[in-house]
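For reference, the chain that follows is the form predicted alone, supplied as structure tokens.
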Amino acid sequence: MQANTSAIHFGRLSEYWELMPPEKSIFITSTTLRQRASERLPIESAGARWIEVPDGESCKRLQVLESVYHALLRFDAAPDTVLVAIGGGSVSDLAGFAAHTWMRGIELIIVPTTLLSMIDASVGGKNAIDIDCTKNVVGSFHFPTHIICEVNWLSSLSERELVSGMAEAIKHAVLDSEEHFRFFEQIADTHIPPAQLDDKTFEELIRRSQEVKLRYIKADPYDSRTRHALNYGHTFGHAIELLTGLQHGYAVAAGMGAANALAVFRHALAPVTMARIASLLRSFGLPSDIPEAFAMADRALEPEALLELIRADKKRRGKELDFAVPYGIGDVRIEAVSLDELANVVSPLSHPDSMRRKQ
């Protein structure tokens, strides 16, 4: 069985040729990244074997994995290639379903280049494509034996892009303390742009979530329970990504402030910690609630289509769902919710002083 382990390096591309001979290497990577990729990698490289994929989601799709095992068969791989993946979160879940199912497993490697591939997508073993309007329903798990983060691929980031990888951030100082927390409330009093921040800053904050995401990992590699704590936002947020077409930060951002309002509702969390983690959300540029993240997609929201799409949810069991319920800073709890109870609430959520007055 594949080791559940991923060696994480920080430094230049290049700095770590030698985990890629040419000869058995295949390179993965987006149309738009395909010109700076090749540029990253030493003068040796010339010849290096590329397989290019739509930019995005779009790339998450039966009919690209199927032109990626097409493209694999061209280049005769074989049990020992190493599939090199060079993107976002879309292309590592791609590579990684395909490294998983080409000849029964070869090596991957993650290079990650956005922030919430750094610090979410690349760590943790998890790949997936989407089937129709449903994310990751299928996927499996293939730990890449190495992730080679070099955080300076963050300058060539819209602020859009580097705000919605903030969003993941801050989920796991959620679940992980006060002292993390107040990581995140210390950078939003500078008032400092995510696109200003220097790489050392860069650097803190993408270790600082790999080390929880890895804690997570390491208790449970194969996502059975305690892991699902990671999910945090996502209920929500992979059901308002697709309704809104919003950044997957963005709407995950929606979804923890979907999450934290079910827990005051619940009488779970406390409502101050509601707005505390509210404020910290909008300081960045996140929406800190659902009606929030539909107003700034300029969609109307209709809370029926959107509980139509968490029934889909993969984490359902029958009627109820395996739910992150925030408690407070550091205590995120995994617990069964009901459908009824979600459309409960959802239904008041688009209406916010309707929400006061039950609670």
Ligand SMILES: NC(=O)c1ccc[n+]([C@@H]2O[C@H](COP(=O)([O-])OP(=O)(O)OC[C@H]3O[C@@H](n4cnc5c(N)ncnc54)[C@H](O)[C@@H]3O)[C@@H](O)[C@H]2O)c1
Second form
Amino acid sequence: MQANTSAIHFGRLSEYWELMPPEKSIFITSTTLRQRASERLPIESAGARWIEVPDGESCKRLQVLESVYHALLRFDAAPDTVLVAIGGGSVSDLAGFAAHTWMRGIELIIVPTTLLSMIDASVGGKNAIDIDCTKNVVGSFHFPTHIICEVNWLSSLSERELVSGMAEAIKHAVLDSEEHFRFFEQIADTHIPPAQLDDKTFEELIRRSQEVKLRYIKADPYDSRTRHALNYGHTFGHAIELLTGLQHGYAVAAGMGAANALAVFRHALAPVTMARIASLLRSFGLPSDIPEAFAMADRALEPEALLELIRADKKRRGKELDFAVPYGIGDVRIEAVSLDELANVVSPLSHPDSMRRKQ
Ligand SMILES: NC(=O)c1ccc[n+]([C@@H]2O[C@H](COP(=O)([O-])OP(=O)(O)OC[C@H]3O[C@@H](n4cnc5c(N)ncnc54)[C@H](O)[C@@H]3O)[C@@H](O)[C@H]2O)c1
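Please give the corresponding structure for the form predicted in complex with this ligand, as opposed to the form predicted alone shown earlier.
Starting with the chain above, the whole complex follows.
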């Protein structure tokens, strides 16, 4: 049985070289990162074995997975092979599934290169690929033995990718505590753009975020219920992402705003707390509600299309779905929410007053 924990390290990839003996290791990365990935390893001359996959979400396809299996076969990958995934969440999701299924499971090491993958995708053992247009429908749990975070990777990340990752980090702060949330408010107060934050601040931000996710994973490694709190902002967020084409974190930020509105309707969340979260999101350039997200993407907001996608949510059971309801900072609970309640948040958005807010 595979362990459901990972050792997390901070530092240069080359410092952890002994975890990846060249004769056992196969490295998988994306086209844009290949050059930089090999420069960070002291092994090029020793003839490291590399698998290169397309960039971003496009690598999470069945055809790409098949090409990974062919490469593993060519490289004589055996049960003691270590698959080292260097990249963002897309590469680690693909590699995780390949590692889980190759010879019924080989060791996986993840070297995350985006903020989102450092705080979220690399942590928790989930992996997946997409089928047709449906994201993450084929997947499994396969925990990496090691996660190696070299914060310096973030310096080449686009501002949008960085801010998108920041949304998930803010989500973790809301789940965690007042103190964690204030940590972000203090960063926001400096008015330093995310791309100019120093490595030390990033390292602290990442460590704090990982701790929150790890706490949920420890309580519920295989995502049966407690861990669903990590979906805060995602029920609306996934639908917003599909309709706007915005980066995941931007859509989740707007989804958090919508979840907060639902919680205020339920008298679970104080309006003042909703305003405080919205203000923090906006200070990082993130949308804080659904109309802001559609305005940012320059798309017309059609509430019925949004509701249709929410009705198709994987977590739906009949007329209800499990929903992460914020009661306050540090207090997000999983509760059954009816589709009518979700409609109460979305339907009024077609009102001319709310449409005016987009301009
Ligand atoms: N398994 C999980 O628990 C989990 C959790 C959250 C998200 N995810 C998945 O993660 C994926 C998104 O991952 P992501 O946000 O890390 O993005 P990504 O992996 O899709 O990468 C986004 C882009 O950034 C580029 N990139 C990566 N690192 C870079 C760097 N250091 N410098 C410059 N460019 C770089 C990539 O080549 C790509 O073009 C989605 O498929 C999502 O479903 C998985």
